[in-house]
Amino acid sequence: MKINRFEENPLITPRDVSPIHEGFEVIGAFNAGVAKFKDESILLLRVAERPISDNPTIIKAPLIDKKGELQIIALDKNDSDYNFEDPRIIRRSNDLSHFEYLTSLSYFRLARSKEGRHFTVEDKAFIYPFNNYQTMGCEDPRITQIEDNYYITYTSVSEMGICESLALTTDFETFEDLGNILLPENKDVVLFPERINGNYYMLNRPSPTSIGNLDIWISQSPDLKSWGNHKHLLKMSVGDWDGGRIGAGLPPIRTSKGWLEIYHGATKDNIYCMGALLLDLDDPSKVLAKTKSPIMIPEAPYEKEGFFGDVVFGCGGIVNGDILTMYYGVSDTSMAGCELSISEILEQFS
């Protein structure tokens, strides 16, 4: 199927963004939350800022204390109890499957621009971590329209795990706080625009250790803060282009056939691709269609190379009749944004 990448790509890159900790650089504007507002399209960026360190031997790790300061912890990569191959993150040697510190703090700050092409990054924090479940950070924020109210599901990391938090804002100049939506380890969490027959839903993805996969479920609530009749989804295609893991990706679209949701899946090489599923307009619990192929992958030079290559991420979406203009991280890196036909994404299910 066709898509119109713009020209403008990448739309926001870490050289356009400021770091706001003295001593650090940006390394990544990304995975940003979208939304119309008023006569502005607005991304709530993912910023990740990471402590510059002089000494080559020497990887520096962001932390907030319990008193919400700054604190940074330097460790020696010739220290056999730490492992320091992935470059995003630092586990213990003798325990893999779980990392002490991130070599970098995510928080977000919003763009905003008049034609959806061009963006101007404010200087300062939208969203900082604030609470003892964000020493880590926050991450991924989504964000999902409904009524006059714009609710942003993002990532809150600590040492007590990866939990789901829900914001809201009226104005994006504040933000009223919400609390955790959902127990660690889950990600990927995306509101559904409208109740459905009386109630809220969310597609969420839970990270089972002990048995089961990376695969998308759905939830619903009465009122956004208890969240029941957890059901699974979709699960991911073993061997295939989503095999690795899938995850929900913009905010599902009411269409004529059905809840369009535009997902990523991963292969076990950490191939990032998006898919596009079909759920049923009254019980969105019932998967209506899948397509087979990923109807975009990794192709452009700025999707392919950056800090996390061969990454399209998809994050969000303005919809004006029958175009659908897509706003995508790419490469864990930067920010870019494309054009797709909402009909032609429906054929694909055909």
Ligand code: MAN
The other form holds:
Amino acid sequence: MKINRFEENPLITPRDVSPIHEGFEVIGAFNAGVAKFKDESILLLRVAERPISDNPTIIKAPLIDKKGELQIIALDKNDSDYNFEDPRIIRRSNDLSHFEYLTSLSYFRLARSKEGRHFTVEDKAFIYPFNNYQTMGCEDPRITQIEDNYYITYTSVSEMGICESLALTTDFETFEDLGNILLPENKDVVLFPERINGNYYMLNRPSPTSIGNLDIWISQSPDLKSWGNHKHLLKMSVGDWDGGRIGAGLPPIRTSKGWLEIYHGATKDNIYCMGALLLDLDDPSKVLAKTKSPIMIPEAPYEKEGFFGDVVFGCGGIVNGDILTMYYGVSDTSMAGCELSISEILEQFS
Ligand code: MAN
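So that was the form predicted on its own. Now I'd like the form predicted in complex with the named molecule, please.
Every component of the complex follows; first up is the chain already shown.
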């Protein structure tokens, strides 16, 4: 499978983004939602900022309190009550299955480009945590255009859990909050770009804790508000590139063969790759085919090294004829771009 990675990669790095919080540094500008709006390519970046710690033994964790004020928790790295092994999260040593704090606070900022390779990042936030479901941030947005509406699905993180929220913009200047659409824990929601037999559809990824796996599900709605008819869609594998978890990546793309879904899979050791799925055009709960191997694996230095290396994580793309320009997060740090041929992806299924 040929992938034309842009020569300009990485397209946006933390250095290109100035922090909006005093005393913080930007450690990630990644996992962006993507849209074509008028003559612009738009990236809705997940920007992660963390409080600067002058003392190497002190780790600081940002939190927004119930009054909407930013608080900083300072923890000693030698405190045996806590586990600091994962750079992204802080766990209690006596309960490694849950996390207590995130080491950074994520929110969304827009970046715009006329030619799709050089982006200007806006100085202000576009969506900043605004309710109690988001005290630990907003993450991994996807944008689906349905007619003239651009729907943004994203995760809201708080001590109540990780749930899925929906927002709407028609101008990329302001947005309307449409609430939480899925209970915790759920992630990786993408909407289909059109109604199918009168209904809206979404892919999502619940995280069951007692039995079950980190698999992809599909749900249906008459109005984008009430979601039901939840069906299991795709199981992660055992011991393979997608043996740790899977989740939807880009909003599905209509092709003559079916809905093409480019999704992510991770190994148990958190190496994130992208694979492809083909779903029935009339009934997207039917999987027609799945690529055996990933279509993209972390290979370039910027995909292998960073805050959390060995990660390619696509949340959106722009289709022009047979060419899909995919913008994808790399190493939980930066944004990169590449071109793929849709017909070549479809050939991987046969
Ligand atoms: C995982 C990772 C992190 C993220 C948390 C909370 O640990 O995806 O990047 O911040 O979940 O969603």
